[in-house]
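What follows is one chain in structure tokens, specifically the form predicted on its own.
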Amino acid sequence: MIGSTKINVIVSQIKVLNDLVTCFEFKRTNGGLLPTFSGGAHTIVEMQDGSVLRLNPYSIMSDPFDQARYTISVRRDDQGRGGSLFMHTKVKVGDEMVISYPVNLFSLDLRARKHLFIAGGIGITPFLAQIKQLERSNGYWELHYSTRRPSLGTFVDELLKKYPHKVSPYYDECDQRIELTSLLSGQPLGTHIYICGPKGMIDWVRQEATDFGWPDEAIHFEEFLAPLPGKPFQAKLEISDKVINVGELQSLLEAVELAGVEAPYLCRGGACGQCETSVIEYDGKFIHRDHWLTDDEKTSGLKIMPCVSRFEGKKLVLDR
């Protein structure tokens, strides 16, 4: 399974970048090559906190062509559910730890005669490792890359200095906004869009450029949605015949997972579909947050992805 398919590896290094971003550097364990990847890929990072097992997806930022090392950045959310402050808190150099085999949801489409990437935030990150795929190619791009304030700007300088004229920074509390009408009607044709940044910003960007008449395969968007705490539920897994209690904390995936239930996943963040599950019985109410599943699969009632999405009610019976 791909997206279970691990590799040990040691924590290299560690750069604090600003208050709210660190970045980590793995490489493997036995000092072997790492497997190649293409920009736009990501990892997922196993972290063991307490009895807590965790995996959380990471954007691999690093050179494609690097077989060393892959690098990734973690901003810090002090909200969350405990993934972020476990990197920031808890890891450090020399540590020994797992990820998954790099898998790739957000690849660049080579058809494509110039690449306009749009960045808010640490959605940067997948765009740096595209961005030097690109640059071996002389590929044709330009980066819009949006951030609250300067200070929280991670790599703006690095990027102006290699490619001033191609990198446009915005900085929120500075009153500076991404003037997408006009950006969007200047494009040569055959130019393709990505997007990834907070939701607001995904939503907007895709809007505006479906208005503009832009077609559904020249848009590309990531966004991992990390499960949302809700109130505990009860499933019973048919085909396992276990019933499971799914925490206030714990998505529905971690739970399946505990039970010694096997569910595929690449992305665990509702992007991918791979563990969509099928619902065989249920009397209450689905909390559906993925990106997979059409309006009319979320209405049906027949179908979940346990990965964000939760459940409640009385009954929840399903195909695992």
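Computed from a predicted model, the values in this text were never measured in an experiment. Positions refer to the first chain, counted from 1. What we label the rigid core is the largest C-alpha set whose atoms superpose within 1.5 Å from one form to the other. First, how it differs from the form predicted in complex with its partner chain.
- Core-superposed comparison between the two forms: the C-alpha position of P35 differs by less than 2 Å.
- Superposition on the rigid core between the two forms places the CA atom of D283 2 Å or more away from its counterpart.
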Given for the second form:
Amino acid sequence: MIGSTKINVIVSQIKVLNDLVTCFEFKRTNGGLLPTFSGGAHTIVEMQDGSVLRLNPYSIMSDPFDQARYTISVRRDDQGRGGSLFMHTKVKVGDEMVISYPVNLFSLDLRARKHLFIAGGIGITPFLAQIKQLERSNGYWELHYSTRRPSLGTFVDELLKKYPHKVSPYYDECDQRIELTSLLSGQPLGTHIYICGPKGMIDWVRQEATDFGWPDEAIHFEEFLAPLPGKPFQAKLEISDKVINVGELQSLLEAVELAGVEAPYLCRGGACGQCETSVIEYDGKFIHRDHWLTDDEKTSGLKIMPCVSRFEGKKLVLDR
Amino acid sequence: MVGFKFPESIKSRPVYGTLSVKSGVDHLMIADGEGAEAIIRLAKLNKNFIEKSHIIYIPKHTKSIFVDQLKELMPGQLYLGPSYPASVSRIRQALNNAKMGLQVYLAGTEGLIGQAQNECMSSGVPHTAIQTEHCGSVARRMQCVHCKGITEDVIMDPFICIHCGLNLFIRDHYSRRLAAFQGVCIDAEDPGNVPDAVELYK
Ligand code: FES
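Having seen the form predicted on its own, could you give me the form predicted in complex with its partner chain?
The next block holds the full complex; its first chain is the one shown before.
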């Protein structure tokens, strides 16, 4: 099934980068080579937390051509469902874990004459792999990286040391902001822009670029969406003839999987469209959180993206 | 003027739209022949963008018919080219100096649109972001698939390749990279058996 090809790995290194971010390195359990990938790809990490199984996507930040290891960074989210806390507190060097084959929904457009990267916070991770990829082919790139304060600008020092002329850091707490207007108006024809970070930043940069007349084809973005916790609810799976209970810290997709029903997915972050599921009947309200469905589809009550969206109400029947 | 409506064809055959003003920092308009009409219409719809426009115009058979009207628009820059090949260096220079936010508008014959689109693409403008409008002659720029020679402004089908002399049949199969339709020998099996030439779309 699509998205479900698994790799057994062992946690070979854990590095605490700052108060919020910890970096994990995985190697193949049997010592073999990992598949190469393209910069921007993510892997889905399976976390067996007691009886709960969580599958969270993380961008791979290591060199795409380094088949010995994958590294990811996990930002601790105290309000989240516990996936990042599990990684931070329970995972130890030497643990065995299962990750998915890399999937890329945020790849470079190699026809671009220049790659302009805009990162916010932990959104830096896909760019780390893309920069390594571009450096091998002598690609033309530039990074603008904004974080809250210098102590959280995890990769800034390293990047600045290696590429002093290509990297510009900005710190919110020092009132530094990306000068978007002058940045966008001075770019040579053929530049593509890539944005990864919080939703507000993505919306802001996309809107400005569009207003400046940048074509959609040259604007790329990836937003890190994690499923949010919410009230428990029940759903009926019509085809499989099962009734499932979605727990407070569980996503609908995870609950479907736990019931032994195969469901498609790629990103588990509301972006790829793979998990789209038809709603047969409902009585209640949807909490749509994906970037996939159009506004009309969201209000129609006919579709839901179970990887990130939830439901509150009396009855939900899904075509699954 | 209402543009020619091409009948439905295979997927590789380009389709053209109607130019409309898009927001952008600069505007590059390249046109030949009757393509000037599309630009004049556009400029009349929206006067604000014309001073940020660079018009590269190749009158061809229309000679001076549209030239005065184009001048009256008072575009930022107006270049009149004697032929497409003579205008290429001007087009390249404009693209070279351009920044992101440039909007490209192409109007005129398929040969002009295809070649100018090619220049824009090799400067990094996604082909889907380039606006096109077909105006004027339905003559085509043809590549002979046998000798690879290009014959411009072909209107009769079949036609004789000006490079190798084969009788070529005009296909709708188009190459965006070459900005040309493909011409294939029509009498390879039975040399000399060539149907009478008819005008395209007549
Ligand atoms: S798995 Fe990608 S949108 Fe749900």
